[in-house]
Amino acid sequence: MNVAVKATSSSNRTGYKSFELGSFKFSRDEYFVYIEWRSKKGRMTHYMSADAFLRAMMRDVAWGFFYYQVNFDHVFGTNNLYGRVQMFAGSYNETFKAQGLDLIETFETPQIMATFQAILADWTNAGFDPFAAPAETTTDWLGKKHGNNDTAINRQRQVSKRMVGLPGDTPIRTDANGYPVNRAFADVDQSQPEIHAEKGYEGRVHGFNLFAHLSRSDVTWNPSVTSVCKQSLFCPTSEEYILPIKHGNDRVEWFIQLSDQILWDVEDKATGRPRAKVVMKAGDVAAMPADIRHQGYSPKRSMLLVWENVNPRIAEMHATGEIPPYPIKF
């Protein structure tokens, strides 16, 4: 499907294009991104550091707007309605909302996706990888428009249909398919288990070294689907520095810390009020409820397993109160 994207002419000073979608306008300069919208009290402008904005937009695009809410920061973000997407400014910020400074608009998914992809392509300069940890990319997000990095921003998220490594499914990451071991995981054992399947079960009984697979991830904070069992997905990821978005759940999300440590800030999804601070060390398990948003901080590159429930009714069940927003009440 071809979707027209409204972009104004390039800036005379910086070379970056500006974009419009609905009542929202987007522009950037050497340092900052500016998001404009019209509230009940007049025109509003919100600004973010360009690298933070691009890291957040990279995840929103790569995840297909993910499970419900992606907050770029405390003001701007998107809600996935699974076929349509809401874009908002201030709608989940208690102060903006109370002052009538908020706006939320709904777009067909292909329309907003095309706009976000165009912004990402134009504003990502050569040398900057919004999927990488700061130590793994350059500061070329700074300054005037220079080149692009389409290779980085067009990476495809790995999504298996059964389990990574099974015949015809997503391959296990190796040197042979272009995934070297990350610098932080040089000590991870790369050996694979031996599989001895009973006759007739070849291709059905399987195992692989998940730690070795994750040690070769070339991106951060980007869950890959490594196994699918009915409506249960295992989505492990490697994490370093800061999760570029605050993720607002529409289902309970389980975290299993596989290595090292992640610090989590947990806030109320509707207001942004602080709810909890969580320190997860290797071996810890936590459930992130369906009524919160969370942002992680990983001081050293770590491994996290995210366990997702993809029951097609799960979001509706939480929204209507059919099931509580948490897995257990103490």
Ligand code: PHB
Second form
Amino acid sequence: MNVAVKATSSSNRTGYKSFELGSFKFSRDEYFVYIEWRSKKGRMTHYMSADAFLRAMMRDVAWGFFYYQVNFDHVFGTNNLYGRVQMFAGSYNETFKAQGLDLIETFETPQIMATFQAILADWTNAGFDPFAAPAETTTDWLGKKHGNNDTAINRQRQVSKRMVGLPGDTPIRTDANGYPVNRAFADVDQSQPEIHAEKGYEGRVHGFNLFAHLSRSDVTWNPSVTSVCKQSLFCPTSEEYILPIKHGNDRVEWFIQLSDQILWDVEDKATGRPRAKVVMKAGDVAAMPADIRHQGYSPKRSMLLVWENVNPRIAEMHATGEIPPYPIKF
Ligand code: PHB
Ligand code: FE
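Mind giving me the form predicted in complex with ligand PHB, seeing as the form predicted alone was just shown?
Now the complete complex, all chains and molecules, led by this one.
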């Protein structure tokens, strides 16, 4: 589908273009991004540091708006309606909402996607990789516009059809195919399991070294689907610094902390009120309820397994109260 993106053709004094979608306006300068909208009480402007905005925008674009809600921060974000997308400011912030300062608008997915891709492309300077840990990229996100980094922002998330390493599926990562071991995981065993399948089961019985796979991830906070079993997706990821979004779920998701430690802030999905602090150490397992939003902090690069349920009815079952927002009633 061909969709027009509304951008001002002339760039501002810092060289960046400004954009419009519905009643929202977006602009940036050396340090900050400005999001403007009209609330019941008049024009509002919200600002974010440009690096935080670009890291969040990168995930929203690369994940196709993800499962339900992506909050860039406590004010701005998107809801995936799976076909259409809502963009909001203040709608899930108790104070903004109570004061009538919020706005939510709905767009066809291709239209909001094209706008977000255009913003990301124009506002990402050469040398800055919004997927990388801060220690593994540059401070090129700041300053006047200088170049772009289309290679980094067009990187595709890896999705296996059945499992990493099966013939015709996502390949096992090696130095040769561009995935060296990360500096933090130099001690991770790189051997692969031996597979001796019974005759007739070749290509059906399989295994691979998940720790080796994750030790070679070149990005952070980007779960990839490494195995698919019916409606169960294993989406492991390597994490460092801060999850650039606060994710508001529409289903329960399980976390298994495979190495090191992540601190999670858990808030109420509708209001943003604090609900829990979760410290996950290697080996810990947690179920994140369907009525929360969460953001992780990983002091050192760590490995996390996100286990997703893609039952096509699951979101509706939670939304209608057919099932509770948590997996077990004690
Ligand atoms: C999540 O919101 O559940 C999430 C997103 C990205 C990650 C890990 C967890 O890397
Ligand atoms: Fe989540």
